[in-house]
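Next up: a single chain in structure tokens, the form predicted alone.
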Amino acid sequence: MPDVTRLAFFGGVYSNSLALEAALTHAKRSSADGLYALGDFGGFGPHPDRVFPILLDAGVESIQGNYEESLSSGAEDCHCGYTDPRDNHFAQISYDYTARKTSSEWKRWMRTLPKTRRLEVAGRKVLLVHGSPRKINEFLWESTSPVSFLEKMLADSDADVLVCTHTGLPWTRLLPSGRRVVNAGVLGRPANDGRTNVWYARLTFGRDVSVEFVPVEYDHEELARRMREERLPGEFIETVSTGWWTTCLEILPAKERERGRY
């Protein structure tokens, strides 16, 4: 068989510190050759202070995401890209929430992490964005991201492979040029498929690449009920609890709205 390499992309954590140790143990189970987290460490969910030691004893590479770039620099919002009030209105409270409650070492940590890793991997180059090359807070939703915009953003970014996520929802699509872009999901909260389980996705790098979404089955109901001790709105834990999105809504395109149940 010719050499592979295996790698482990993490998207969101938002706090769930139970699910990314959950990940964590089955992509080293799998033989995976690296690990990679690609931002928003906080949010959402409760005690954000418990994630970030969990990534470095587990020697994960670690990007920003808008959450990072925000906290670390002392924003008063995350700059999650959301235009609607209700979107706006829930995402100052998990912003807000862990502002309070991540420390300043943490803080200054954040500072230190890029916006983006370029990888070489068997003779690709593979690029680990949070939103998209463009800007950290894009949307790159699978319905509304015709091959064309995709090919060329690529291209410009001089990348074989792109690895993004910020829009919680796990998608890949290969390209007509063989380039490939792929959404690892996020591992903080459901994919509002009705399911309580999360994702990550594992890329294998041969002679050619085949993308794998992980489910991730964790304690839903011991974060449940650590949200409900911290307070964190009803809307988060409703969502962890179902697997349907109740927050964040008006931000999906039709199709990836029409799959969840509001």
Given for the second form:
Amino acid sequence: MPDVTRLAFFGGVYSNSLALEAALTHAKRSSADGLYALGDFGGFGPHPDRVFPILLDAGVESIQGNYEESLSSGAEDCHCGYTDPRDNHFAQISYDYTARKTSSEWKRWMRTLPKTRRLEVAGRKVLLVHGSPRKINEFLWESTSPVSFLEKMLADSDADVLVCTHTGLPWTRLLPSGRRVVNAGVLGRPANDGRTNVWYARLTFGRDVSVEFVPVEYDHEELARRMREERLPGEFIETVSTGWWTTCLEILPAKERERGRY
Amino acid sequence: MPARFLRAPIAPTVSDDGLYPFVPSISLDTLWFQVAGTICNLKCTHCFISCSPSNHSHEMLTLGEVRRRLAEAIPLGVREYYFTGGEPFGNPEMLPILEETLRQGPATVLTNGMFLSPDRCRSLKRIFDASEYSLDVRVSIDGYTAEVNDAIRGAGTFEKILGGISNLAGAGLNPVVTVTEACEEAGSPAGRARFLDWMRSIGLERPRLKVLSLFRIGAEEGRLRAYESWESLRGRHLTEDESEKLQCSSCRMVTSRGVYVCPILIDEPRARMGESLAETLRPFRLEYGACFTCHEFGVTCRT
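Given the form predicted alone above, I would also like to look at the protein as it appears in the form predicted together with its partner chain.
And the full complex, kicking off with our chain again.
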């Protein structure tokens, strides 16, 4: 059995501390050698401050997402990168709630996080970003990130493996050059597939790099209860309970939109 | 304002005479094709490039020409491809062009909806399903009554556009309906909401709406008015953020006459930036009224 390194990558947590705990339990049980969170710890869910101690206690290495960038600089919106008024309406509700409920201590901590991170694993250069190597809030969707676009992006950023999040949907693409892109998905909300679980990505680095998307079951009913208690929008709670997205839909490309209910 | 860019800053520059700002070429994300030239079966009164059945300023592109440009686009890392005209489905090679493009990346086609027969829509759906990339069909309309729409797009067009939209939906493709901001006040939140309701009423369960600004050039210049002298970026300086929001910092337009800076300015000789894509990836002087519209109203022709 050759030496391998197993790393776990967590996309946006969106204040879903219950899913984060479940994912960490799973990652530790499957002997991950490193734990990485790719930003957007808040937004969408309740009680944002509950996430940070869990990340620190578990030794998760974190980078900023657009949420941390906005919250730590006092910005008035999340800079999620939406262009449609309905998407922006719900994004603003989510951001205003999170900004109000995140303590200044944690906002200061966010500012200390890097925006990207580079690892050298089994002779491969791994680049961690929230959106893309060039922009913290760029959406890398599977159906609109073609091979030649990704090849150039990874060559320009001197990376063999790129790990990102931001879109909410997990996918991976092995490029003809042997480079690889992994969108780790998110822990914050389901992947618009009618299932209530969320996802993280486990990469195994050996002679090859293999990618596994790990489904994480957690107490989504408890999350929904807490969201109701905090008077978060019914639309958000429906997503948690059904696995179908009800907001931030207009940004979805045609392929990804077709797979959802709304 | 947080700095969202992770790359090294690209400084916008000012032209030699100091009058107009230059927009830098940051990347080539969006490649447009004037695939039907300026040839269109309609003669809309607000068309910014005055397309008509007899306007041959730009000719149709062949599959071979598109194929050559697709090859050129690979090393430049193009992310997405857009097709417009004129009327793209007036180009006899449009379906093979889309099929070939979708092997390389996502595509969007802008159409007036007049040639969207049930058969053609089913073919489009087959092409969509066969690709790992997204295909969007954007259908233009100018009102939710025949009276309002036909005054701009021509008699009898409203019913045909509705038929095209319905055929797309019937084939399982969800079109993006495109209107100008002047249309039924779609530029305002209330007008937009009314338009979305109307789209639901014609059977689009997940209505997708793109609102475009009007450009006071081409036929539109005669319909309402031309740009006035104050509508200009003269003397302005662009921030990096403003540059990045302008589509011309990350797009180019291929026509039968060469490569232009953007889809709007193809009637401006100085907006033709060269013959090869690579040579056009340089700063562009924003000296036109249309540049003012894009800058002031945050317009992008992308969906």
